[in-house]
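Heads up, the chain below is alone and in the form predicted alone; it's given as structure tokens.
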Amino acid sequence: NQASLQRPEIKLESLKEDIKEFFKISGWEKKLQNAVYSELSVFPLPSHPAAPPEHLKEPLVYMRKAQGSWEKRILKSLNSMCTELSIPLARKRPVGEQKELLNKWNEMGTDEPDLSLFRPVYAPKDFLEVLINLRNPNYENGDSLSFRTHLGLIQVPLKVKDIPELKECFAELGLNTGQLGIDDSTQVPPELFENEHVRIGQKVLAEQDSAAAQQYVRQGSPTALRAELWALILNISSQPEDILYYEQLKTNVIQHDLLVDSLIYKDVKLTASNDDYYFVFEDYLYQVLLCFSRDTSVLSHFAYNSASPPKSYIRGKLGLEEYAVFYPPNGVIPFHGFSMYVAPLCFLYHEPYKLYQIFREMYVRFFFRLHSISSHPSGIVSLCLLFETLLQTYLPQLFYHLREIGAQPLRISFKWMVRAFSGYLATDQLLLLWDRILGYNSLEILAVLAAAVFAFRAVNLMEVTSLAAAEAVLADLSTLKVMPLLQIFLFATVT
């Protein structure tokens, strides 16, 4: 500011260097670096200057169209529920109800409203049917030979990585690299590696460098450091204004009742409440998800998401844009299993506002891609195609066998990938998997793990004769060890 510039020790000729020096000393240099790094991790690479803005959302027209018609279906489902139950999309709570909700804010799980009439707007298997029917109109006549040989359910030609490319991409998972989550690493005794890894992790945290933290967790994060490392990678430092923002969202929940609240409530009851690991966090899940549905800052991720936020019109003003509001305010309609994106994070963060910030950032960076139709390499369509291509290429006998008996592998693995394996793996294993999602800034590892699970159970799967029997073989993943599975699949068994 002007006063500082008039101080005698500030010389105009060295102003630029002095400012740089000040940034270094004050710690602002690191903060700026982390902020820039965070932007680069989230936003897509700049496209051609002449490309229209919707290209940022999704470059392929047929994908944009498919996403648009899927959104219409979801809205129709939501609106028909409104009409059937004659419940408004939103209403202001009476004062008595506000007080009651405020009093039981930390024990909402004890409340047992009658939700029997509510149904999830959609479940993963409804979404899978839509993806199976996706077609690129330019390929309708089967003019692409290589693509005709793809015998999976996903029939769109997207470029996905093969094993050599995946090996290169996930090089730090190699057999000679120390890993957390592997008990009998061949080269290095595990306790030696762990002690050294923890020491480096503490150093990374002391440096407060997002890029270094991201590189570090590719080899797994020590349990004691994980919460801080993830916050650093996601560039979240809880400031007083963040706590205030969370409190404002909470006030909004207390004052207004939304139809999506009942959907969230029902989802938690159907999923996390019945889960041995997560039922204890029921109250946290309500708090985070109800606040999330009110958070309009989430809308900004629609700039690079193929989806668009649904609109609702003030009664009697249908179609008049000036009377349109986004509904729910964050633009995200929860589906069956949505609360499982939050549940594992409850193990790491115990203050609701911090848990909230981490979840929101994980959602706008990664999880939204698991339920929107796009051609992005981390999008669910690419993950499905990557999974099927890996199986068909590297385990052809298994793939053909399952296909012949009407047990297309994707019908089994889709629910794992849509939920990023949450609720399927033991929590310690899930967190090791999510370390790698953050470390590589990619969801592709989900498809690789899904294929590795099939490879691991291949002998049993070769003997089944129906979809139900195949599902039974893969019904329980809670004993699986993620890292050895990934390593063996990528670096040991296939060439």
Given for the second form:
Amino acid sequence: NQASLQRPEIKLESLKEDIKEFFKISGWEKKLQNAVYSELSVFPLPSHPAAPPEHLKEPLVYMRKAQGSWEKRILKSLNSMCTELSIPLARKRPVGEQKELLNKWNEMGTDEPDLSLFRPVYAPKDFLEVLINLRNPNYENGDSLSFRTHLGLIQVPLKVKDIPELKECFAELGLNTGQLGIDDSTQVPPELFENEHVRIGQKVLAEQDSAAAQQYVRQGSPTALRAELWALILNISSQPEDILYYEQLKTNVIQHDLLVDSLIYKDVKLTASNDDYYFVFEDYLYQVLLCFSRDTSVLSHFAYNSASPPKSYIRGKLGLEEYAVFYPPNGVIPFHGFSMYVAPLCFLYHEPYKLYQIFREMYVRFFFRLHSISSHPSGIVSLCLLFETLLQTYLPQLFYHLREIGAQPLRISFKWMVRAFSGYLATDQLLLLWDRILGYNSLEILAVLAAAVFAFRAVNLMEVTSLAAAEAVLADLSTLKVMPLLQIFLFATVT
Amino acid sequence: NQNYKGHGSSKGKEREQRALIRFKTTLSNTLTDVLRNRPGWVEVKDEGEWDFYWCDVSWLRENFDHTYMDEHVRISHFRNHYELTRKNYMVKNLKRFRKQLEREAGRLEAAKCDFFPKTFEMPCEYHLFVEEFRKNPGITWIMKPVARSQGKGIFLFRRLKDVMDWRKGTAGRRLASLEAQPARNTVNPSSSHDTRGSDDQKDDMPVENYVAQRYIENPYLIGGRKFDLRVYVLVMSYLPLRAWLYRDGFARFSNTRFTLNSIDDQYVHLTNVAVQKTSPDYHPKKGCKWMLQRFRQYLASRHGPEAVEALFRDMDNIFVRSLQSVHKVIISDKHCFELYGYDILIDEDLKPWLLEVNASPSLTASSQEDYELKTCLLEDTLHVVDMEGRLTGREKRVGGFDLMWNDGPVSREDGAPDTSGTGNSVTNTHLGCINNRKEQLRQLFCSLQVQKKASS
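With the form predicted alone already on screen, would you show the form predicted together with the partner chain?
Once more the chain from above appears, this time first in line as the rest of the complex follows.
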């Protein structure tokens, strides 16, 4: 401000240099770099200036249309549940109820509201049916089958990587590079890789460099450093205003009851609470998800999400834009299994506001792509296609066999990918996998892992004769070691 | 070199190879499955002769003294195990051991025995208890019956009035009659206790002793819930002391969130699965357990590996010292072995506390995962007991069991003990670590076979 400019130390000639120097010393330069890096990671590359905003969301028209009709269906389902049960989408809580909820804030899991009448708005398998029916009207497949014919469920022509391209992309997972999840096992002396890797990790944290952290976690993050490293990559630092913002969201939850709250409760009770390991964190899940649905800052991610937030109108004002509200306030309708995106994070973060921020950032960077229809390489459609193509190209016998017995592989692996494997892998393995999602800023690794799992259990799968039997072979992934599977599939399989 | 001390009772003599091993058990759960599936083992019932008996403690009390056992026969309890497993005896033995340590090795060494919350036996130490109570106003105490399990009969209190009221009730009346008799520890100054004396003072009134113990008000919480750890220790002999530690175990969570506001809510404070099962919140599908590996990983991600290692070293200390405190008192019959279930509570400063030691840890499985854990635990127990005579007696690891104490500390390294910077050797324990028991057993038995062929 004016007063400080009058101070004798400030010299106009060197002002520019002095400010630069100040930034460096105070750490602000690093913070700015991290913030810029963060924006770059999230936003798509600059495009043609004349391109309309829809192109930023999704360039292909048929995908946009499909997403639009899917959204209409979801909203219809939500509205009809609302009408059936005569429950308003939102209502203000009476003061007594507000007080009660505030008292119970840290143990909402003990509440047992009657949720029997609520159904999840949709489950992953419903979404899969929509994806299976996706067609590009401009693409003529031709009726004759050839060796190019894609035998899987997804029938849209998106470009996906093959193994040579994946090897290049995931170069740090190669056989000659040390990995956590492989080279830190008990038989390997820590001097060979682990000790040095931990030392580097500590250095990265000391430097507070987002880009370096992202590069670093490609080889896995040490358990003790993971929470901080992920926060650095996601550029989350809990400032007082962040804590205040979270408290404000909490107040919103206390004051208003939303229909989606019941959906959230039901989802947590059905999934996370029944999980052998995540049941302990039940209360945290409510504290995060209830606030999440009221967070209007999440709306900004719809600029680059092919989905759009559902609009609802104040009673009697249908169609009048001035009376339109987004519902829920954050525009995200939870589906069956949604709470599993949050559960693994409870392992790492213990203050609710920190946990909240990390989850929100993970959602607007990654998770949203797993349940919206788009052509993005990390979008669920591309992941499904990548999975099927890898299987058909590199494990053709297995793929053909499963198809013949009515067990299309995607029907089994879809739920793994939609949930980013949460609840299917052991937590330590899941965290190693999510290290790589953050490290490579891509979800493609989920499709590669899904294919690697099939490759690993190929012998057993070749012997099954029904979909149910195939499901049984792949029912339990909790003993799998993720990194060796990925490494073998990408780098040690004869192609 | 003490690492090459044998641990089996063979002592160089060739163990007799039996064609069939006759076993008996009164329990009907995971244990019977394991026993029945063991190759070469047949079940005998009723009055048949047996080579191996997994008995319950009441049988032991009534029959051990007049049962003749051949040299090879094994039974699953030590005659006077209650020196370790009854809360009041354990406290006495520990206090005595601590005094001895202080005399011999000084304050610092004796302080290593401070893993047991301050406990007073009722009614004989009632006045000592009142003194301590008055010195610490406002803290919470817990009253526990010495010999009951599964959380029965336990309550919390903060006011002496609560104790008075309780004494007026049925439990108290029995105690009052006890008080009328001379305190046993003055009559019997020697360290051991005669079961007969304590269990049937008056034939028509089953007497129950209680202990009043300082309640740990700052337990470590996960997800806002209190939990305790169940760890398995296998003792093959007391003289000399030989004990094995199992790598797996679990953390048992209370179903409700921890708060000191409601000390009447036993569901909050007691983490026993048996108590939790009666809580209105309990959903059997939930199981409320974490395997120790998961617990260890969680702590490491919160506090870093060094803090976790320190905690687990402190727990090793609990196991060893508790056994040392009774090793001269428990009759070390070569036929006996015992699988103990240790209950450990961690406080928010990551200090472990010993809650109690169980001579008959529950072998009933509460879930599929639990079933697998207990099956493997029992299989490995039987491997260590080694009725088949396969082991050389020099093994430091059998399946999921690591030899923790062999008349002295057992170090991880072969040969000279490895000394870390602190000057303490790295003990051969791997609690909460990876348990690749199948692989290890395969390698072990393979090499044993090879050795046998070579020597024959």
